[in-house]
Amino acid sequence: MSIVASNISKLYGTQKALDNVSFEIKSGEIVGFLGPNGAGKSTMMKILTCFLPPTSGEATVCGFNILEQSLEVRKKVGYLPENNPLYLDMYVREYLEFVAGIYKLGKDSKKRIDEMIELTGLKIEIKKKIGALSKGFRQRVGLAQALIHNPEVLILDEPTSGLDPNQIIEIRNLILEIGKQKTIMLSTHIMQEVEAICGRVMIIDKGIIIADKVTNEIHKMTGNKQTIAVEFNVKADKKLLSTIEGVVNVKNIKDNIWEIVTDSAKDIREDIFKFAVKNNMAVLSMKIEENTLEEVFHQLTMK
């Protein structure tokens, strides 16, 4: 295992932001690590990087115990905090010549390095203080010292916020490529970015693991609920529909396109053809729709 969590508690006097947390990461995974805002993400990583000691419980991280060995820790994570805190003044290659440094990688600095532009794309800005720098680049160069030193777990904490939708594709695509010989655990808001990359998503609110599956099992999560989008010939009638059995709400999306909602896992597609031959129409198009991820996280973490 690459990370493994044995009920992990923090408090901040009074207050719990994590209550007997645990899990296992397997190597090579790529895990989304979800939550509100206030949830304990980001204590969750700060414990796992040494950066922030547990008020009880363990973890380990390739193997290393995250108190009693933290520098053998701190050589298999690489690390990118939420505020992604960079010298301003430094000129890029200059910074990470600086990060190099610290991890001591000596004759084999210049070619990491080199390695690191080459990979997150820092090559056209190489010339450039980090303070000149659009925060996607900015965060490129965050990705930059995090991999420098080759780790084997890489921690992510919201590394797209605040970047416009072609930032993020870039970093997204970036995170891809990363993830092929990493694992990754990502901190995000951004429900898409989860879907496109991760094949495990962890849920937790409240200092608590609320969910945790594979991303294609997770909206199965919110009951046995099913929508079916049906577009009709001719205009239909809303409280006809809501008469077939096992409904419970109808949406006009637009025009002849109508949402269906039954309260069970029951396929109703052939009532719906039923009721169309019933009613003179026909039925256009059909198909089943999974609960979007978004859903999922607002039905899971609103209670």
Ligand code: ADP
Given for the second form:
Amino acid sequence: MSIVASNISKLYGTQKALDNVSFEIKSGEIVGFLGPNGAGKSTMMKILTCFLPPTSGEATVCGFNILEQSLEVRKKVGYLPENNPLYLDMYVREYLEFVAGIYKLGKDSKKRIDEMIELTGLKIEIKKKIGALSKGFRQRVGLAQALIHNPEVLILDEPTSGLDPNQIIEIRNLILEIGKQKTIMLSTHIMQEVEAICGRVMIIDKGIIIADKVTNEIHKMTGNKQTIAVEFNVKADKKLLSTIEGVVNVKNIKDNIWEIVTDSAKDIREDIFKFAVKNNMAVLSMKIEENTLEEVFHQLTMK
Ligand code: ADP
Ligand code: MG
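Given the form predicted alone above, I would also like to look at the protein as it appears in the form predicted together with the named molecule.
What follows is the entire complex, opening with the chain shown before.
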């Protein structure tokens, strides 16, 4: 197990930022950590990277305890903090040399720095000071510093926030490339990002984990509604369709195809079928439409 968090709570004064949070992340997983602003994502990440102690609870990273073995934890973890704080006056290589020094990479550092520059595509901007780089390139520097000591686990706090759409795709591809060999926990607000790179999604709200699922399965967390697409053989009457029990909305998509929305997660396909028979209609096709991750997120965190 790469990360094990057990009953982590964090209080800032009287405010509870994390409330008894527990989860495990297996080696090789890429986990998306979602939640509205203020949910506790950054706090959790700071705790796992030993930048902040929890008020209570325990966590281990690669088997090392975050409180008792913080030095070992730091060796195993690469961390890209929120807003990626960098020394803007330093040249790219100079900064990476500085970070390599902190990790005491010694004689390996030059080779390692060259590899990171290559991997993160920093070569073309290598002559510049960090302050002169675009936000996308600064993120590459942030990723290079997070990776320099070849950590097993990467914790990335909103790695694509503030980037333009092209930069987002570049950084995302870079994370995918890196992720082939590492365990990654990343926070983001971009749902497509989670679907593009994460095998698993954890949603946190008000310091509590409210969903933890394989990305493909999160869509099935329908919450309080379900959408069914149905095609009849003849024209149907909207008013009549609305009388099916549990139906709250009916929309004609085209010709004899309708979208039926229900007010509960209950499967009403059988009711639709019976309705059709009763009204001398045939059902040509019927399909439950999966909610998008965005809808699931919205439904879960708006309560
Ligand atoms: P997220 O990263 O999900 O947006 P954070 O972990 O940054 O959430 O914050 C969780 C909650 O803790 C928020 O309500 C935030 O205002 C509060 N918080 C975060 N850092 C501090 C701090 N240093 N002092 C006081 N409150 C804080
Ligand atoms: Mg944050």
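This is a predicted model, so every value here is computed, not measured. Residue numbers count along the first chain shown, from 1. Note that the rigid core is defined as the largest set of C-alphas that superpose within 1.5 Å between two forms.
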- Query: Taking the rigid core as the frame, does N256 move its C-alpha by 2 Å or more between these two forms?
  - Reply: yes
- Message: Once both forms sit on the same rigid core, is the C-alpha displacement of T292 at or above 2 Å between these two forms?
- Response: no
- Query: Once everything's superposed on the core, is N233 shifted 2 Å or more at the Cα between these two forms?
  - Reply: yes
